[in-house]
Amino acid sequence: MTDGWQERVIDEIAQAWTVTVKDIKVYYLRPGMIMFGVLMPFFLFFSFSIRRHIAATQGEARLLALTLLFTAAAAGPFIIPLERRLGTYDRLMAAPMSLLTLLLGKMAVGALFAIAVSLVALLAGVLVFGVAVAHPWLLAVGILLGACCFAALGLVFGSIPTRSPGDVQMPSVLLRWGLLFISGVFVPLRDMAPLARAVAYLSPLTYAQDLMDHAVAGTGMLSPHLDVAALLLFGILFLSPSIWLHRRSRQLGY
């Protein structure tokens, strides 16, 4: 009984990884992924940070948080509708794998994309600007959790019933902009009014930013344990509706 359960888990992991590897090879260099996942966070960072005279450690923490949000969440809204249009998604659904396995494989695509781009941003900060990371292990945990959380957010939009990536890219970008403006990325939590701070706590980006502050600069307003727990909770909350939306899409013929 136990051996059968273990074999099933290993088989599901292998299937999810196969989906991930396939998507990495096919979609990572597509213009949509590069524009919305790589260029946008860097453009946002430089446009909001120029002439603000922020410290290198603070700037690096903000850049990592922005990269995690915009890069990880870019994969789902682009890949899933495009695969519906090309017909490859139907072939994946015909494979002997569970829906959760398929979505986890798709989520890993966005998470690995965000981790890779974040490592490039981190390496540039360390080598060019002399940023010293205060807590490397906490940084590794924060990047992993943030990437998975925001990749799950991308799945929510990717599971909307449509075959056109453009139908979900715009609302996806608008939501990410909304999360950006209500979070503590550009205005620290301690400088916010009480009402604005209460709203900021509703954004997962607030916790990712605070965790990056702890990891890179060694300072943060919230507890790192709270940041970790919040990112885990948001990731689960994002994954659950994506499963429902995907099943609804199948019922509608998408």
Given for the second form:
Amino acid sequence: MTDGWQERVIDEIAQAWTVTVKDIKVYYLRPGMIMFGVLMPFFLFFSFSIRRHIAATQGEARLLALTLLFTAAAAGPFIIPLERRLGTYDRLMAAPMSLLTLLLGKMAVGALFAIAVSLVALLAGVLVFGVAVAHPWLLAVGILLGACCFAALGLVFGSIPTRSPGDVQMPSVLLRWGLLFISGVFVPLRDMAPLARAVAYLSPLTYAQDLMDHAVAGTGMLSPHLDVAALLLFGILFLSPSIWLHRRSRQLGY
Amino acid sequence: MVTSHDVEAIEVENLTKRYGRPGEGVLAVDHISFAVHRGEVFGFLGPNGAGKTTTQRMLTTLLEPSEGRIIINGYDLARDAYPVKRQMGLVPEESNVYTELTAWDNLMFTARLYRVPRKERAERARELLQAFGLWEKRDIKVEAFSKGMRRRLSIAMAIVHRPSLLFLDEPTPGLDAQSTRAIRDLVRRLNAEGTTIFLTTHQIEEANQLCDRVAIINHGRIAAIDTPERLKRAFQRVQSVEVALEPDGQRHGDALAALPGVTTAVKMGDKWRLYTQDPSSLLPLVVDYAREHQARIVSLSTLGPSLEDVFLEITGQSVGTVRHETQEGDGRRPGMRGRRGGRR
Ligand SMILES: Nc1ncnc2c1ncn2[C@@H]1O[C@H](COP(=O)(O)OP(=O)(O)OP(=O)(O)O)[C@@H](O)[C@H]1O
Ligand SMILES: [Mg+2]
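Next up, the form predicted in complex with the partner chain, please; the one we just looked at was the form predicted alone.
The next block holds the full complex; its first chain is the one shown before.
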């Protein structure tokens, strides 16, 4: 048994990472993940960007924002209900670690997935379309934060008490589509009517898109500091409904 | 921290679980109380739907009780789950192994999750895989494993961190005789090494073979807690012989009930079920009876005790009162009414 809190913290970090690595091995190549996490953002990007003349950098920023949202948020609603059905989630819930540790481990699964896919999208942009990234460091921070924030959003859906991924996958996809249309991805923020813009400020995707605009094209409208702070805040906020929903599951027996 | 030696492994007070909304939901566990001593094999015996899994899930922190208190190794589970979780191992009803991983990776994952020190992990995994006869298959993905192999692996995963308290939910149904024996031997060995074992089962024979004490649960309530030896008397009283006679099977009821050794005769469709402590002596009497009365025996069989019957016997209700019309039995003792624990 560990004594000090330092050892406990080390234990919990190691346990979260253990969960992450296991999920990567088990789930990354599953059709459900590929379809909702990889194909969908690219499909959306091409269906909305083809035949419109936008600069390569603009397109790259949009593709990255889309990828972060769709890929990071795909993991939670797929993995957790599936594990609940197979009973393997019990193993995690019974293990000597805090719920937050488990959630952070699961969040990292979605976040790393999104980071990997967006790096591919970035590489393609740089190599094929000659995109020159304006602020590489800002981009790195943006990808990391966006991935974590949207993975936490996915966790909220994954935490809903159910044993069937189908129950939560569609609602979570619909929500992501909804975010897409209110968040200044296809219509830039500065071209929006005031009311629409007010709504856009409620969406984390708005800040992710703006941050990508800054980092890739150097053209964002809001302050990058605000973008970073907003993504961080949304990410932390998204954890609390997940914790509440897990408590609820423990009462209901899922 | 409490480490005194006379602390019970598990103490449960008034434990209750209601699924769904209060008032309209299912009352799966109904104010049960019991204690499991350190170092014993404690059987939790009951028919399907009795509330066994629900109880075990509450004891292992997976389900929140609606009411009541659980104290494990001196820690109140509602407040201090962490130290308890480190000390317990859990084998659920369905083998919850990762089918996409190899047996080796499954074990290493669990060892890491329970923070088994790096140096010991591989050693421990090898030891367990060898003991469970899975060493040759360690690099095969578990999706290719049989049910028995998965079960053995899931037990290995539950004890990789050497828990002092092991929960097993129906470890043997659906397994062949050899796997069943291997698992029972393993339970005995773990117990001999000092592990306290909480064993959920619906097989009377399994409880008899393995347990120091057995709790009998039905409809969410505990009817009795005792040694298998003493419960056996209740089990024996509800063995039975079932016979169908032709023609006119119905009219033999009274005469069959009067045969020596029969405690109760219950009509089950076209058959008569004759409860007795000694089915093997009753069989020839039934055959003689049929011959004397020129009745043809359409079917004749002996039945071991069913849990439902054992439960009724122990709670002092007449066998057969619930679902079938009954003939009055003679001289049946009221049986052991809920000894320790168990509210009725
Ligand atoms: N998640 C749930 N939601 C609602 N009702 C439930 C839930 N789980 C179990 N029940 C009900 O609670 C009762 C007890 O179920 P439980 O699974 O604890 O029985 P059991 O003794 O383990 O039975 P078995 O031998 O079939 O495994 C049953 O009536 C069951 O239908
Ligand atoms: Mg059960």
